[in-house]
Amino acid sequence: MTTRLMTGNDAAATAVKLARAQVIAAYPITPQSPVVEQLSRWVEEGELPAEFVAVESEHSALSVCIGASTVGARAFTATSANGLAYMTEQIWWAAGARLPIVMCVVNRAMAAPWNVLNDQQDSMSVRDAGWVQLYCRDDQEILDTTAQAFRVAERINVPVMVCYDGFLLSHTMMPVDVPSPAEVDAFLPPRTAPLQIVEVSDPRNVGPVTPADPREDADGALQPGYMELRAMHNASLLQALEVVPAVDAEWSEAVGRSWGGLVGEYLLDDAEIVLVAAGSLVTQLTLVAETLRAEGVRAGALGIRCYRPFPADALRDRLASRALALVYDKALSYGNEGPICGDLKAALYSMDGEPAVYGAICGLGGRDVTLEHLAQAARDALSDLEAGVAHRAPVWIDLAEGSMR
């Protein structure tokens, strides 16, 4: 183990190198570009024996990964914002084809209007496409989670997005402990045979048109219809609720670090108000919890590491009998509320000891989110709770209403 000062993008690239990815597809977009730029240097210099494929679009980048993964290669790419939107067709294809691709999504605001700064609207927009989604709090977690993602993906044959905040993490330097290649090799064995049969002597269609209903094949065996395939995919995705914590525990045994599996928690034992978020915001919330405790408020922080599949049981377990859960979303489900907040309300519905759940929208398009902003939102939420407010519309943090017209 060596300690190096590196950016979040460098941490992601280092993990891909340690994972011995065999095919890397690349198309640049801010703030993701340094990930694949670093990987291209290692491939060119011979440090990483992989095929590096520079393509003409994000759609093609994921298409390359789909082809490579189909024949059994360990495949990787990265993207952000509108690049993720441009590959949306292939996002669904990769998941439906059950391909264990790993992709870093360096979270950035969606256009229009153009904005290259951070929020989480991009990855949240494809949360229902059938990928595992893991969110990272700092650069160390980016490295560790990217390495873990290959093992998770290959164990359940479902692709994984490793999501981390653009610029706030992607371009910020932090000390990162880098495991040795031998440690990662012991943790992550070579990929086994793919689900798909790709054999010249036994030609097959890959992803053919599938009828709605099951039907017999040429040998008389009943094969699943479209709906059965979707149910099988969903069942495999739900396996991640067990596999993600198991892989995190295996990583801890290999290198001595754990990230909590599905969620991360801080000062939760006696918390009456729990501050909930995903990504780098969770690190800020640990400091907010300390600030509120200094004011006599029993506060704790709960970070959602695995957002898809949604860790409903883990959240119910940690939020039972609390007074209030305040969810800070860096994204918006337009016409509704923050996506994490909405999912949490559904997970806690009718639970014994269900807390009140309030939502806050913050940080869109890189809007600065200070500790005082976050702390004041918590104070206001507690005041509303004491006033008997059961249901509350999402609060927009640091919204300059005077500029709206």
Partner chain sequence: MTRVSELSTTEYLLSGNRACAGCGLGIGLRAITKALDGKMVLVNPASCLTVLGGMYPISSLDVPWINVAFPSTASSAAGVRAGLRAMRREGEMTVLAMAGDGGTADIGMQALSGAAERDDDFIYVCYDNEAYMNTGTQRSGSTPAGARTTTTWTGKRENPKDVPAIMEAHGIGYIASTNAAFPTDVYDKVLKARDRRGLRYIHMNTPCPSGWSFDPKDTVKLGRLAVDTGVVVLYEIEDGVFRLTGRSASLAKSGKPLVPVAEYLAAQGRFRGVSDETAAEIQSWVDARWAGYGARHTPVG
The other form holds:
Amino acid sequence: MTTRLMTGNDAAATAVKLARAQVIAAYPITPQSPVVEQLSRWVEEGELPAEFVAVESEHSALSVCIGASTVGARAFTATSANGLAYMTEQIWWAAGARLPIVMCVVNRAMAAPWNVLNDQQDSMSVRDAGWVQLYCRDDQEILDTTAQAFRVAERINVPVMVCYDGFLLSHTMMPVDVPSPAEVDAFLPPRTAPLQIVEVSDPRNVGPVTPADPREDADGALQPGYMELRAMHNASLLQALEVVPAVDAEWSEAVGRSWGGLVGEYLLDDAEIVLVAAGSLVTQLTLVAETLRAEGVRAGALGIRCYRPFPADALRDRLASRALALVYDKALSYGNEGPICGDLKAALYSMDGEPAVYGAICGLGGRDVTLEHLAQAARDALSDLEAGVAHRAPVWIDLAEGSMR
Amino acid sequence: MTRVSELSTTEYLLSGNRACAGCGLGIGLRAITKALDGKMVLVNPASCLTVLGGMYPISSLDVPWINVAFPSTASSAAGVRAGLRAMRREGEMTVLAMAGDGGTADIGMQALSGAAERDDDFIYVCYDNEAYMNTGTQRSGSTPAGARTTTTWTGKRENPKDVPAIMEAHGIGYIASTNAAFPTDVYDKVLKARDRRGLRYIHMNTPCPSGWSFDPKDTVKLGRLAVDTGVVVLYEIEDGVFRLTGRSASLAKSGKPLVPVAEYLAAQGRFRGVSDETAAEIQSWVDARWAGYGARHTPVG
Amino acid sequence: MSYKTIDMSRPSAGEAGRTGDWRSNRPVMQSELCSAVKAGRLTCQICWSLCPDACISQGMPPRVELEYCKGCGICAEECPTGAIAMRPEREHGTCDLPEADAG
Ligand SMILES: Cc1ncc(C[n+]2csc(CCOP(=O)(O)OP(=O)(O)O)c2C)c(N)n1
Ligand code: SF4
Ligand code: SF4
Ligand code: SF4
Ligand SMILES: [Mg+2]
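Mind sharing the form predicted in complex with its partner chain? What's above is the form predicted alone.
After this comes the whole thing, all chains and molecules, with the earlier chain placed first.
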């Protein structure tokens, strides 16, 4: 283990190298580009014995990973925002085909209008595609989570997205402990045989048209229809609720650092108000909780590390009998509310000791989110709570209403 | 040139599949799989070929097959190849990407262009039935002028894209044009492609009785007529050297004029009602292409 | 993990069922006209090479697998000696063909 000053993108690339990815295909987009540049350099210089395919688009980047993963290779790609949207068809394909691909999503705002800065609208827009989604708080967690992601993906045959905030993490230097290749090798064995059989001696047609209903094979055995396959996919995805913490624990054994598995918690013990978010906001919220405590408010922070599958039980457990959960979303389901906020409300619905759940939208298109903004939003929420507001429309933090004419 | 009697009797295309009676694709696919002796993995996007391949859990082709998304044939195949190489398995099988004309000339063009520019190591076969047949005979970039489709009700106005020429502009080492009605021509070209490296592109015209509206018994006749009229020209371009092959080479050598295109048009329902003016335009398009190919032809020897 | 976790077909003839049922005309071989029969060796075989459904096996004369033959008529059309005739199915009674009725 050595400690180095590196950006989030460096941390991601370093993890991919340590994980011995065999096929890498990616297409540049701000703020993800340095990941591609670094990996291609290592492959060219012979430092990373992998196939690097310099594709002409993100759709092709994920297609290359799909092809490579189907024949058993460990495959990696990374993208952001419009690049992620451009590969949407293949995001669904990779999941439905049950391929353990790992993809870093360097969170950036979606166009139009153009904006290269951070929010989480991109990855949130594909949360329903059947991937595991993990969100990172800082550069160290990016390195650790990216390495862990391969283990998670390969154990349940479901692809994993490692999401981290553009610029705030991707381009920000932090001290990062880099485990040795031997430590990572001990944690992450080579990929075992894929589910897919691509052998001349045992020809199979992988992923053909699949009828709605189960159908008999040539030997008369009933095989699943589309809906059964989807149910099995969902069951495998749900296994991540056990596998993500288990892998985090194995990582902790191998390198001595853990991230709490599904959720990260801070000052939760006696907290009445719990500040909830995913990504780098979580680091900020730990500081906000301290600020509020200094003001006499019993505040804590809860970070969602694993957003898909949604850790409903873990959240119910942590939030039972609190007065208020305030969710900060860097995304919006337009016409509704923040995605994490909506999911949390559904998870807590009608449980004993259900807290009030309020949502706040913040940081879209890289709008600076200061600690004071976050703290003030919490103070406002507390006064709404005291005023007896049970259901509150999402508030927009730091919105300059005067400019909206 | 391989003779019919020399073709392998092993069948990889299985009977009782879902293709229409008289489908030209079936004839071509038999020749292709024989040429590769089954040591291949088929990478295939949505198309009639997918339907021919059958619904889960039964496959109509006795070779490994990977279904991929419609626009992603070439990129997925590049990934399969990269994956096999990373696994040190590249010697086990030829990667054969095979898409329809829509999946090639239109939605798959970007990925194909990328793979060609990188000279990725696989064979790409475009089987050209000249429309989106799988979705109900809509026009494609490869539909010929005059043809009626379900999105060109009065006949398409534009000539088809010349995909082999686009591939040639990428500077790849092997490009061929063939027709499924000539299984030995298909076979020889796939055999040649098999033994080369880099991206190899084969454009195979496949007469389609359902989409072109002719009697299924005439599939091979139509393929032959396409060649005799110069609508389809059999050739290959090896390392930049252009050569007519098979029946097209014999035609050129004989010096005889091409059969008038009108005969080809009259044989298919899709050209019913084509105006004399359009027919004349198609004829001059064919003549100009034929003259161009003739000028480039380098006889063997 | 088991075979069922993903959709992955195994090859088998007859995926679309007994496609012989699609047929309205049946190819009937008139052996005496077949050039392979006449030559007494495996020449020609053009019908075999052009069947889109791989329903013909090589021979003197070649044999048609009626279970799956879709009746397209390409073999009859392309036989250089006119050895194959397409005859209406109804001449052959019901479509309930015994397995052995090949050729
Ligand atoms: C992204 C996307 N758009 C559209 C389709 C629908 N689609 C499936 S096959 C097809 C046409 C295929 O045409 P072609 O490639 O010529 O093959 P053919 O069916 O003619 O053999 C279309 C439009 C799809 N599957 N995916
Ligand atoms: S529509 Fe044409 S290409 Fe498609 S299966 Fe039928 S005959 Fe073949
Ligand atoms: S095509 Fe005709 S002559 Fe040739 S083998 Fe077949 S039946 Fe005999
Ligand atoms: S009629 Fe068609 S399907 Fe039947 S044997 Fe002849 S060519 Fe094959
Ligand atoms: Mg087509």
